[in-house]
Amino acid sequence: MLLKDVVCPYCACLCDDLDVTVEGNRVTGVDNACDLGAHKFQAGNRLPGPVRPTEKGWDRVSREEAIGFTVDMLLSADRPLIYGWSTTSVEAQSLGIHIAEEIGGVVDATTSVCHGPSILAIQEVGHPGCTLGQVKNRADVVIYWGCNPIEAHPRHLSRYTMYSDGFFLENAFKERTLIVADIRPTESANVADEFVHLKRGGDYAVLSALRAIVRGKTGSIPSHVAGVSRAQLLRIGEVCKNAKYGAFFFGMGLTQTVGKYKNIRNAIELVDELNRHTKWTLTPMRGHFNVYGFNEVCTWVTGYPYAVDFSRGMAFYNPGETTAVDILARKECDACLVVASDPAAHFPRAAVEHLAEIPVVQIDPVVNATTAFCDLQIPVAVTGIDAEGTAYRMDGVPIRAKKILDLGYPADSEILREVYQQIRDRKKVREVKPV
């Protein structure tokens, strides 16, 4: 059976034009997807049912026991951490946030090690953004700064920028100017019209210089700024000002380098400045499938996009203090629920060590590095393959991911709903009868 317009569950491009062939409840073909997406549809490796380690090996446990164990762990903790969320649905994320609220825990998402710094910057200066169709239909100048879409978001160039014709650009490849800024000539840099080769850690200074140049203050700019010549900076300033519509994309080359969110703030303020001359927008190249969905739902439920601490019964937010890596590195939490991510593979070593010292429950379809630290793992369906649900594209467009297989696994949201319900039952949360 050929299924059309399937939504890719891999990255936050959320390409929704995939043709997927399903035969015998198995994916046998994926068309239109990039290599990364196609692999995800065909990955096996699913855990058959809830398991926990014992002295003799890994034992299967029933779903009821598994949920009971999770509830006990969360209710007895003094500072539980609930972390993950990037590859599941908004519906599941919402439940996770409500669980944190109910138990007085900290809830954080993979955002904190991805575009968390972008959010901190946006909270200082705002975000001149757009949906990706604006870029596709209008942008004649595109900048990729500190990101390598060819390897990380392979269809970004063909769907939205370089190779994508739009309403106002009939021959995009010829009509668009592509600028790439990075500390090394990546695959993406190779296809650019202009490559800005920065020294490591030089982003902030170069962006500051560009802001001054766009403001017409070229006088005090030295001959080189972090490896970039003044002449090139002046040239880029002109290209940007003369654009009809410019689009600035950036990735972890800005969020993870020294200065962190201040780099992004500087990029945003450059785009603000350019809007005095022409139209510019800026978009973070978010990585995981639904990492932005977490930010959205966490915001409407708690007021903050990630890293929310409910230990006092109200939402407190302070990345750097209430973020997962910091909490684990400081060994602050005494239990951890991991959902739809793999912190053991993606956190610095010393942060992972603490996971070995506290009870950990993981809700995830596959055996991963975090499994090694689990006191219990509950396998679930993969959102976008055998469970449906809402996901937010990197630009904020919500799309409903489809269920194309039925492999008998519950969705994350089903497990989390049961956990939430049991916690509330145990805490006797009931509607109050008015007098």
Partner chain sequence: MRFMLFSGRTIRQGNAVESKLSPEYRDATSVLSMTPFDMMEAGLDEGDAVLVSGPGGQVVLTVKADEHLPAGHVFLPYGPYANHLTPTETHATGMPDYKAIPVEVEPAEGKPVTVWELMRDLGGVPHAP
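Requested next: the structure of the form predicted on its own (the form predicted in complex with the partner chain having been shown above).
No partner chains or extra molecules come along with it, only the chain itself.
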């Protein structure tokens, strides 16, 4: 059976034009996807059911036992943390936030270790954004700063920028100018019309120099800024000012280097300056396919985008204090529920060491680094493959992903709904106990 217009559940491009061939309840072919997306459709490494570690290995447990253990862990903890959410549906994310509120815990997402600084900057100076459709159809100058889309978002250039046809461009490929800024040559830099080779940590200085050039303060620019010549900066400034429609994309090379959110604030203010001359927009290159969705859902429910602490009986938000890495590094957390992510593979050593010392339950479709020390893993369906659900593209557009297989696994949202209901039921029993 050939299924058309399937949504790819790999990255935040959320490509929705895939042709997937299914034979015998198994994916046998994926067309139009990049290698990363195709691999996710055909990957294995699934556990047969919930498992717990023993001295001799891993033992199977029932779904009811697994949910009961999770509820016990969360209700007995003084400072529980619920973390992850980047590769599941917004329906599951909403339940996770409500669970955190019910138990007075902290809920955080992978945003805090990737594009958290982007959100902090946007909160300060706004977001001059647009949909990727606008970029595809209008942009004649595209900047990729601190990211390498050819390897991280392989279809981004072909669907939305350099190699896509534009409605308002007669010959999009020839009319577009591509600028790549990075600290090292990359595959994306190899196809760029202009490569800005920055010194490590020099992003803020170069962005400031470009802002000065756009404002006409060229006399204040030295011969070199963070390894970039004055002549190249002047040339790029003119290209940006003369664009009919420009699109600025940035990745973790800008968010996770010296300057953090101040780098993004500088980039936003550069785009604001350019908008005095022409039209420019800015978009973070979000990674996992629904990491943006958590920020949307969390903001609807709590008023804050991530790192929300309910221990005060109300939503409290203070990145650097209520973010997962900081709570773990300070050894405040005494239990952790990990959903749809792999903190052991990405967190700093101090955070992972404490995570290994406390009770951890992981809800995830596959075996990963966190599996090695979790006390229980509950395998679930993959949203977009054997579970349906809604996800947000990197430009904030919600897209509904289909279910194309039935492998017998419950969706994240099913498990979390049972956990949430049991927590509420047990709290009600406590409240009505006779004096």
